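This document starts with one chain, in the form predicted alone, laid out as structure tokens.
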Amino acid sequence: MSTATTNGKKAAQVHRPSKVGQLATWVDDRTGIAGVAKKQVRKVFPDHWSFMLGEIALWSFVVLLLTGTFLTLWFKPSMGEVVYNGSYDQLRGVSMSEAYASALHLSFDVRGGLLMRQIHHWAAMLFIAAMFVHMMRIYFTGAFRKPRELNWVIGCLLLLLGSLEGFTGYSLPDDLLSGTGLRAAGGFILAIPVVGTYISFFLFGGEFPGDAIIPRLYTAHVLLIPAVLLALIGLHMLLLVYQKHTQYAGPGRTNDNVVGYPMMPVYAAKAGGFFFIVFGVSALMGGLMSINPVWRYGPYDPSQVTAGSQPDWYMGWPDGALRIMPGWETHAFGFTLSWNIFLPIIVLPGLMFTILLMLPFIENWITGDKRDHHLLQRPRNAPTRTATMVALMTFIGLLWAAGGNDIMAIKFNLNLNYITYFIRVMVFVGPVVAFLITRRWCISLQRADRDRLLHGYESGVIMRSPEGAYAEKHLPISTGETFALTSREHDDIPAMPSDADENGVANHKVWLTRLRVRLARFWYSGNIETPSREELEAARHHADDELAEQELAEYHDSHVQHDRHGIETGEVGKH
């Protein structure tokens, strides 16, 4: 009896919920979060290496938050003048701002300070680079189409805010290089007609450089922009979960399902491991690769400019546009309009960002496609879209190269003016050439896919027929590859509208509709239709017949060689 009682007590103790379980039950009774969490932890995510590009940006931002929190403990965002008496001998006794002195203190006197500074800077480079590449992957594969246009807009805003966050960050140390960048930014703002002077006085607290710009940049860098970035990233992830993740075409994958791994435990474990990889690579770069050595530049002096000064790479293309822009100015009524600054620095970045933002809506207007899309496209299957992005990339790449025209002239012993004139021409010619080449390339790849579907892949085996002809042996491709190559959406090309409707009422906007139809036809023109089921079956039967002939030829050749060997050795008939 006592034994049974004891066992009953032990059983009761085993099934009694723990303190954590009791707390979870208490929270769930009041919030009902368990049902939502259970559904989300089983949510399926597809598996493909290109989806990791967005995760690199996400985890780089986490690294930025962690290292930035460390740096804020010692950095002093003040332009008050002090005399440096720290560990760096070359600048000891030099007057400088408190911001620059605290940056030197972080670099030389705080344990791990220089490592954290460099990890922070490299993570910023990685963050913006990953967003660039991730957005290119989104556009090339058509992942921005309905219903994900809003997520594309959020991605564009994240890219813009990330660039502004980087600019405010590398301007904070108040060294000669960052001060030169602020001096340039002040000139850019002054080039804005009518309101430029007022904006400059508001930002700098008076005439440049003033004594307020560093504290204001610090507030924007550690509070305002990160808060907006966090909100946009959270909204981006919520939309991703709500709309479900896109996936590449393949067996069993449709617009109505997702094939992959659940959030818990597979995807969460992979994502956690990937975070440590991103953090480890950032730490390795911060420990081994020097970046932004502010002690080499010295404190900022408005009367000096750093030789060979250039912005960070993601701000290089507006700087390149500024360098190749002719010196156009207009003098009227005692005012000067500096078109050589206003157009490349103010107008061009705004125009390029607007084009990037509107790309999904422009394509949707041209094609008139109202369908939901959850399957990704291969870039070759959308040749005009792919060529459009390559043209934009070529334009930006040429401007980015122009941002280093002085470095190219020095390193390659070239004439600086010749480089400038060449890029002035190529920014108009290069994108057009890149568009035409890319579009033809994509169409050629479509033809190669069609040929692969109909005739199989080349095995590398050369066969000889009984008639003496030589041909390469083709083998049929796998079912999965066949599914992927044939999973293409139908091109819905609109018909040309008439001048009046069925009731005879004139269509006053017919010119706009006809323009849209012409653009849609050009957008879809060149697309190679995938083989029909009948063509595939006929090709398969033909391939089977050819394979039978090839096997017969192999059998015939082997017996001929065997007979020849028997005649030469006198062993005919032994086998």
Contents of the next structure:
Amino acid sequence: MSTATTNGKKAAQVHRPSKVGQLATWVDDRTGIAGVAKKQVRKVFPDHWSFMLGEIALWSFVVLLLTGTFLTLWFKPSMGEVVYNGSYDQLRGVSMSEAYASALHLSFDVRGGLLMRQIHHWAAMLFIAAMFVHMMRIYFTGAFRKPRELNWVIGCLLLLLGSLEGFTGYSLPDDLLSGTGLRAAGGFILAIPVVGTYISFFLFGGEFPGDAIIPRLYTAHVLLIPAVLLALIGLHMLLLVYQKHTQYAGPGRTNDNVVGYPMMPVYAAKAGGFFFIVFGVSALMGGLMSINPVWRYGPYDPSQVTAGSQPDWYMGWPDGALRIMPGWETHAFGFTLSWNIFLPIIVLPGLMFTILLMLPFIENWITGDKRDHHLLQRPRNAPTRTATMVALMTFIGLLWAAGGNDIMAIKFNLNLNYITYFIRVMVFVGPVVAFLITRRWCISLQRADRDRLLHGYESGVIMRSPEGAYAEKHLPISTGETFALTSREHDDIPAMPSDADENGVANHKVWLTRLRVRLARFWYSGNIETPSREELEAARHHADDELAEQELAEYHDSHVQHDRHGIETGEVGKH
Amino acid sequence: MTGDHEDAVRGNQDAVVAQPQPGHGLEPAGHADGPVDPFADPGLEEHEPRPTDVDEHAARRAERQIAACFMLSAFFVVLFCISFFVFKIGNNPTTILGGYGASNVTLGLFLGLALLLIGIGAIQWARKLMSDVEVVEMRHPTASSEADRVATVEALQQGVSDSGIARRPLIRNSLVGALAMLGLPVILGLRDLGPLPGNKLSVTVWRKGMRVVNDVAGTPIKPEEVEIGQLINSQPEILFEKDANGQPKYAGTELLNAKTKASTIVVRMKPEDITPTPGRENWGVSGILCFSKICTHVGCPISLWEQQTHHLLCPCHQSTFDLGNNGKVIFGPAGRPLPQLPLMVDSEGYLAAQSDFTEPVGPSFWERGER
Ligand code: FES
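Switch from the form predicted alone to the form predicted in complex with the partner chain and print that structure.
Time for the whole complex; same chain goes first.
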């Protein structure tokens, strides 16, 4: 396929009509694919551990497809009543839905069935967790910036659909726990103003629980949602390949290139191998760690409940919001509006999702940045952005903790009511505090970077000055590191607009522009600029002098005056 | 291993690409002589050959290791197959190995190891033996060229004008109308997803005179059998009755639907601990009260009873109801008190309902009204 003629050995191989060559010719004659493939075969992918997170999500989705298909061969999505007759003693003779009976059959009478069920559930956890962490990585490093905003939106949709897929999935076995979850979901829907009751009746085919919900969820779980997920994942990958992966700044790594290993063979081997790692880890988890032992819960019965009922962890935060919400309900004109349910479980997740989706666009509106970005930022170099996400995470984290308030109360022997009151306050205070701390922290880290650029790194060598003071010797950092640390874009702070433009025409939306400029100023405020070339050279020069002088001073034991070059460079070697 | 060049891409050795960094606004200085510009791109680091690149022995060793991974993987597949037949499943997986079952543990372990070893082998192959020369690929602008854009817009406009859609509004409007009408079959087609709610959420199977029975055995309850502080999970007697053919009147889905609304609890408190609201003075029988078991929050069955305080706690979101005070919410997200079922004693001395609940039970809904 290659026409490279770098050495004789290779060329000879190419001219022999190989099997691969023949096959490629056959395919290309019918598809003309070589034109597209020639670039992709050796496409470059940069290497970094944090780029693996999305891969975990991708591969666990594949594991889900494989194990899920296995499960469908035995699972019966029916709520028809049967008397269980299988191998599990404790439930034999009990009336239950066919769905639950077939879930038991899978667990006890199909060899490897329990394993597949558990791999499927663990892989689902892995899928959603990996998507969460991958999304954090994208946000914190600014990888969502132009031209990648669309992939951020697709990613958000994937997270939403993934969570829905998880919920529909763990509802299917129709055990007591999942039935309790469905019961709550039914309650949520009833709380939607005006149409809630109708939606609920149409969804459940009548009153809860009815006999329709499991088959309907099944269709959504094995057909509708996976199809959309698959299409979106395909689009996600296509855009990734077309736009080429982002990379971290470093020597030879700029905004205009991408440095890494070629698709064939290195990346293919690594990524392909990684699929087996993800599958292998899921299989080990499925074999060694019990998850969702449905046989312990028993069949669903609306008058029974297991104490400490919890949704799967990724649904925990809306559940927490529900728990700490005061019991507000409005009755007017013969209608009831349940704020206590509608706000935390319908409005809040919708709002949070919208915020998540809009983050790139909000940032872009504030900064007015129109450039293409292929170099990743370090979180510290975008303090306001980093702090925004940490604030959101704090909010979600606190709600998540609230979702386990009963467990915390029991485990730590605390008063449940006090935990609830505490979190009610903290969900408002916590994010603000987290925002401020994170922002300051980032700025301090920027300052540390600047110090490192100007004064070098701590060598670990202790020097004694003529006065008898001890200090650590600093040595300049490498050119590569200097380049990486200074590969930062300059802040582009817009000017405050006047009431009229330069032609004297009144500026109508001036308040909006002013708001934007104010936000942009806040966005960038506190940033420590990288030193200018003069500063850097002066500091290096100064440090060289000082080192030389100190070494000299050790000899002559004489007092040395420092030339400060008129620049505040800090106390080099005298910390 | 290190000589894998191509024309389009350059490896570390020959790729000292000093791309001007668009961000920092400084021109990189030349590398040839003079002081090194700290802001200039020093280019990729020299490729450091790995031991496997230069030492044939090391390469052989890596080759053997990788092959060993693959062979070991195949060995674990064999173990998987053996375990598949050796270990019996069924009955209770909780008897072996702390609850997971020998079959499940061995199958998972061997399958997992087999998969992992393939993965480890492949990655090791890539790391140790495949070329680790980094390749530089230049980016292309994401956007198309200006000429392409213009051509596309022109083509689109040509297409639109050829269709005449702008000149013939009658066609356009009637088509839009016809397409919009197709929404109706979709909506109508989904109409039979479920019946209309009617008043179904507001009524239960409870009727005047229906006995309150124990929820497990269906035995009726005599007031004197209930001790102070005791809580009994209860159901309406009809859910245990059989029809003329000896079949249960309620079974399967119907039974679950009925239980969803009609489940109750019977509690007995000291009469002096109860403060009934006006109109409820005779709803109890000597300190025995009956409440809906379904939480008014989102409908979990409530189960945790604190005898001393007469508080009933919902395990789902911890709403707490004071049964001494008409089921009032004293903590948590529930918005309404637990509905109370008026009790009486029937002619044979058993607890029975005076009527259905006087308000809808369970979670709130829009049409619920102000009761
Ligand atoms: S269902 Fe009872 S507190 Fe939420």
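Positions refer to the first chain, counted from 1. The shown structure was predicted, so the numbers you read here are calculated from the model rather than taken from an experiment. Here, rigid core means the biggest group of C-alpha atoms that superpose within 1.5 Å across both forms.
With both forms fitted on their core, the C-alpha atom of residue 24 sits 3.4 Å from where it sits in the other form; this compares the forms between these two forms.
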